[in-house]
Amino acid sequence: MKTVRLADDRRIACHPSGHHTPGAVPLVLLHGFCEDSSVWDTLLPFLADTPVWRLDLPGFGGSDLPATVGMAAYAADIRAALDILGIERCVLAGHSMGGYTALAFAKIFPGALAGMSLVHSHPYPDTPERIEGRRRGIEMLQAGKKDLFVAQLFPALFAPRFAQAHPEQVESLVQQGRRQSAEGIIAALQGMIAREEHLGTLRNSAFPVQFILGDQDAIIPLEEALAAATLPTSADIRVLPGVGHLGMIEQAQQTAWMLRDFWQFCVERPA
């Protein structure tokens, strides 16, 4: 693990793997909700041959709370690492809500981007029944309930049939959910209600973009999802049969060779 630290002396993990050269165009991965650096583990024996960085959001993992709430200070943060791992641009891949810090970059420094992949997430805002959630959310961590509200929290991601499989898995996430701090869960709570659209991102993007979807998958619907990636001018659509929101668990190989593909395509497209 890498630590730097930004203009106000918060640190940021960063992760390096993979095979680096000078002047490589990395595939940079950002996780979700609840979730750390870690969460990518598993595709990293299929991407030994691809530079890689895994970052820890703001207020997971080895980094420091955000300065401010909202998925443009995490893309801000993200940014300053990338410029003081002297990384000019990348092929950026989001899962959930790394993918919405991932939009919010792209709004923020689309010219920093060879490409940008979200991985089982979508543009769109939360609807009043996610905020509503949300805030019940935040009430249960204010209330010192973290564990019981992460142990709520990574059941459902799976797809009914890999948790029934394999209760270990659920139990690995929900123990790497209760390494978190209530206050980075609570930030990013906060942070995702008042994100913002972005279809328009999407339209106006210069670059192409992946979207990684699982059939099964009860956050992500399909036909929203598949509806936006309608909208870039270049579009790599991967749906994984029978995979709930983590595919990169429930399939990791699988994963692993989307992203790796698409990361490969990008910086071989010509500027």
Ligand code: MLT
The other form holds:
Amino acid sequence: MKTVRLADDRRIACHPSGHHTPGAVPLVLLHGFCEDSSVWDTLLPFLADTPVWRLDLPGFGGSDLPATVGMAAYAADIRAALDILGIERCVLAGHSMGGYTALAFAKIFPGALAGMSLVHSHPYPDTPERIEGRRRGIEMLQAGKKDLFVAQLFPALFAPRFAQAHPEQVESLVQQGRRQSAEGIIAALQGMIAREEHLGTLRNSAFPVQFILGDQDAIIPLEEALAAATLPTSADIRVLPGVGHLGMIEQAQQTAWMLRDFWQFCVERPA
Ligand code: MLT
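Same protein, different form: I have the form predicted alone, so give me the form predicted in complex with the named molecule.
Below is the entire complex, every chain and molecule, led by the chain shown above.
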């Protein structure tokens, strides 16, 4: 792991893996809500020949809390960390909240992207019901009930058959959630409540955009995600059958190969 220090001295944890050559455009992976970079561990055996960086979002894993709340603030910190690592352009892949961050990054720093992959993510803002649920979550966390919050969060994100067959994988993700700080989780909830719509960001994207979706994702209705996937000029749309919100765990090899193929397409196409 490499820890970079931002201009205000906050730390961002960056994990390199795979095969890096000087000047290569890497695949940068951003985890989702209540996770850290280790959520991608299952993919690494299948990405041994790909230059990969996994970054912990501010307030998660080994990264310090964000200075301000919001997806744009996460995106600015990720851009600053990539600058320090000497990475000018990348293919940026984000899982769910990591995808919300990638969309904010795409709006602010489009020239830094050779491609963007949204892994179980979408460009829509929160519905009123979702905002209400997140506010209840903040109250729980402020009341010191982090373990309960996390225990209720993850099991429903897997496709039911997978969760039944692999309780140890569900438990491992719950443990990962428990390692995150309540402050970091609260900042993420506030940031997701405040996030903007990114249909225009997709429509205006000058780089290819990949959508990896699960047809049993309880968070992201497939039809809405597919509607958004028609917006970019160049889109790679993949639907994992029988998969919920966590393709990197439920179908690790397929997800890794989809990401690797997309990365290769993006870096080999003429700029
Ligand atoms: C995530 O996995 O990052 C969350 O499900 C995103 C969300 O709550 O909208």
